[in-house]
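Below, in structure tokens: the form predicted on its own, a single chain.
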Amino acid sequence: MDPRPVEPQELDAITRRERRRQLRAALGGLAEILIALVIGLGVGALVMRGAGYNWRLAYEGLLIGSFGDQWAIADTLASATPLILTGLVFGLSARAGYFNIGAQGQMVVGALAAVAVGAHLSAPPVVAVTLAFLASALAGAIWALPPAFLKATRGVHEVISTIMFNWIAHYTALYLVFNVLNDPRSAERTVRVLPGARLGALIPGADMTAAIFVAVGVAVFMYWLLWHSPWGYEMRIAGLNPSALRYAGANPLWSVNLTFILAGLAAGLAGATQIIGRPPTYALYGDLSNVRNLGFDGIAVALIGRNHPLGIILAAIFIGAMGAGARMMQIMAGVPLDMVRIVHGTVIIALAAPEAWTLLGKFLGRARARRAPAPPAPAKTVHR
């Protein structure tokens, strides 16, 4: 017998309580971040109150040196558009269920390939932006697939790959810095790009460029991707249970290179954003002070923004606006740089904190189902 169809008004009333289920989550969501970061910015005032800073006059640079002026908020923006981007990585990797902390080398491998684009290829501006982002992106791309090929056919935990390959990049640039790449007028960074691949600042002695909306659409499209496409779909099951993705009949190696491939793309054009998008360097530096621990800072922005493309967007922009408001803290209330760190980790700790706990119990229970011993096969009845 066929099962009853469902009617339209069941199927309405299912929609309705769907939403108000998802609403109901996103708003515990949002008082949990909010519950964290008073708790952070609580411990935060404690600690210089304790050490003699006048903790209300420090927030308050922070406030001001973050969002005080138009300067301001658009060095909030420039240094959110990377974290945006390392950001993704971690988050669409952790949506599918993998623990990818390569976009550091990722990056740095991104930001070579910009560098080699944009300091050789002469063409208009529009065609030489776009083939530096290109290149950096499929550079990107193809320095995350080694590991996504060891974790799908040898089992090889992502985490040891990835920093094996973050190590593998940061000395590759240092060698290609110094001896291929590098300047002869300037011998501590690479050629600068050519002013036909650089992107100007959108606000005259701010560092923001459009680099930001390219990030910003990196993330649309993968909240896209993520929660209206089937693929999304299968990245996602793949996160909350690998057996039902196998037993759908989808291939699991699919979505692991897919997962590889869209970080390791995001992750490139972070490192363009930093040659070509970053007034006033447009080149890598030898210590690559330009690219340092962005691909890690980016752990930190998708545990804030709950691993969602669109949560994350608003986490960069915080964390980037903790660091353009670190000078004002220490302009206006004499709070030394150690201190600031102190405060501002202080404060990431308590936002990303629960997220955090919430991945590791993900990935503690997974393992414990892993080792847990079949079940017996059935008994066979012989029939006489």
Second form
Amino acid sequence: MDPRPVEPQELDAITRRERRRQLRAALGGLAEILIALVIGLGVGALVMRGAGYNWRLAYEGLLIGSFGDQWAIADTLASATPLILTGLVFGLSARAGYFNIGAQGQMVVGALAAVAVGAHLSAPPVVAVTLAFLASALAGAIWALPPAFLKATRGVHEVISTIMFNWIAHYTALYLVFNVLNDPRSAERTVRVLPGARLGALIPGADMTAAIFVAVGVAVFMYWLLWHSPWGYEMRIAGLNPSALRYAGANPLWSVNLTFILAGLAAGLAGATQIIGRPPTYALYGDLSNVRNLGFDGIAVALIGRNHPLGIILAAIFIGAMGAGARMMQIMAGVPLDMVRIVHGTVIIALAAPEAWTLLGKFLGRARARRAPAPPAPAKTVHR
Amino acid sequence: MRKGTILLAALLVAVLAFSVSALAQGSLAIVYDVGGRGDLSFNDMAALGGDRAVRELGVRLTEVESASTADFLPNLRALARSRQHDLIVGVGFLIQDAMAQVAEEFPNQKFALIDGFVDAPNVMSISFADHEGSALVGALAAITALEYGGDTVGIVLGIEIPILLRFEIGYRAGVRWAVDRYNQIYGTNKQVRVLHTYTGAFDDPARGKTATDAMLGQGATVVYAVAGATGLGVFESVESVARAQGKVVGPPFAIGVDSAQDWISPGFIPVSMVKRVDNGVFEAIKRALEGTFQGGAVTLRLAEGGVAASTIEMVELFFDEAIAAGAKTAEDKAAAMAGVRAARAAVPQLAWDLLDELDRLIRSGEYVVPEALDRDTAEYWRGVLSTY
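For the form predicted in complex with its partner chain instead of the form predicted on its own, what are the coordinates?
Once more the chain from above appears, this time first in line as the rest of the complex follows.
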């Protein structure tokens, strides 16, 4: 006998209930963000007041410096550009169940590749830019492979391996900057990329270049991949329940590699944006200070953006605005940079805390689940 | 109606008077290097010059630190765009590219660049005769090593930029001059070798410490720190190695740079190569306010007070600055100054005498310190100065 057909009213009711649930969840998320923002800014204001600075003027500076005029907005977006990409690295990996903090190293390698290709390959502008981007994406992906293989074949935890690869990249870069890619006339940095490989400022007087479109494009691609493609479905299932995926016959090696490679591509591109997409130097500094911390800032961006590609764009713009606003906090309110960083830190922690809490719970829960099915221990256990 | 007009006129006059007074007062903006404030060295010296301009010229001071090299350009632009500053000073060689660009975008804004060169009519490029000052401390280092039975001195540097090559070669020249003079006095045939390390960073004390540990391990008696905040690691290394041998006064010794850093490790820093960045900043804003500002390169030499070997009075001055900044308390001062005096006393008198002699010779032009601003020249002088 056929199952009872669903009455139209009943279907309506179900849809309505579902819609209401979604709306409630969205509003709840929004409220969470607002409350976190208020708490973060409030604590920041208290800290500034305690240290004797005018916090109202400082926040006014933050706003003016980040969104006050067309240049400020462009500077905000310029600062957001690499953060969108490094945020995607952590966000995508977290969706697939990995704690991938290798963005920093992969980005550094990407930056090196952009310098190597951009400075030595003379080609027409569009070709040169494309090749530099491709080279850095490839370099970032290659740098992500060893941790992925170690994870898939030997079970080495990605936190350990990616941290180690970050340092290997760091010191390799220092060596290359001073000994191979060095500019003999300016030893503090590498050679500059050729004019053909440089992206110019979109608005004269600000640093934003077309690199922002690359970053947003990659974010949109990741969104499509995660929610509208079979590969993304597999990745998300892996993140939610890895044993279910194995049970369904998927190859874990393939899943790990795909995630890490895609994340590595984004990280490599982030490095390129700082080399060919950021006036005026178009080179990598010897202390790596033009790519410093961008990979780690990406973790905060991903957490604030709830590991969702579109959320990550907004979060990166937010963090970029904090960076761009920092100068006016200093100029208008005389708040020193260290104090500005404390304020930024409190706001970022407040915003990232809910997601970090959820992620932590998930990882701990999984660890517990791994331990649980072990056979009951015999009365006498040998402790090692 | 009439009342309103009068009120408006009064308001206008008030606004005008206010803006005129603001203009007469003058305004100075300083953009610091990535190392930033609190390096007890290069950037803090620039800040000292700014503070002096506030005190003596009554200018308003705006300070901006840069979180990364990518911030130099937007920081300079934000200041230039406000049109509120008579002079914008960029501190440090790394800011050079950004300043060249901004100087072109804002041709009516006056700029000063410390330790770099921008070829523009609105940029005053201020540099210092680092090689002359480094030669002085090199002479002291060499004689100290010889008198304590050593034959090695070291120099730990930041990034291998042209200016640091100038420090290194100046130091080597001072060492060589002093050893030759020593052999001439005593009729001996001694040699001193100079170890050098470019750490690749101005803000990483850990790397400074590692490099210095290695040099002390190779028998260096004195290590010259030319690396901004990285140099703090040099002091830490020298002090911890000495203290491990139960000493409260060197050898080994460290030599400070840029500001009179002698008080940072009392007992172990007998002298610093003081680079009067403060005078450079002060001079630039003074000229901008007087209307005598001119673009182009200005080098402040030893004879003009641009560089100097630190004196006990300078050390006290900088210690007072540290107290004012809250980094130190007045109670610390007596103990620290006692340590500074002990370190100076532990350096052989001959070393001080030869330092003074070389100072006179450089001032009078009888001894010209070789200057290297590129790798090839530096390599040439390394060879010439170390072949006995």
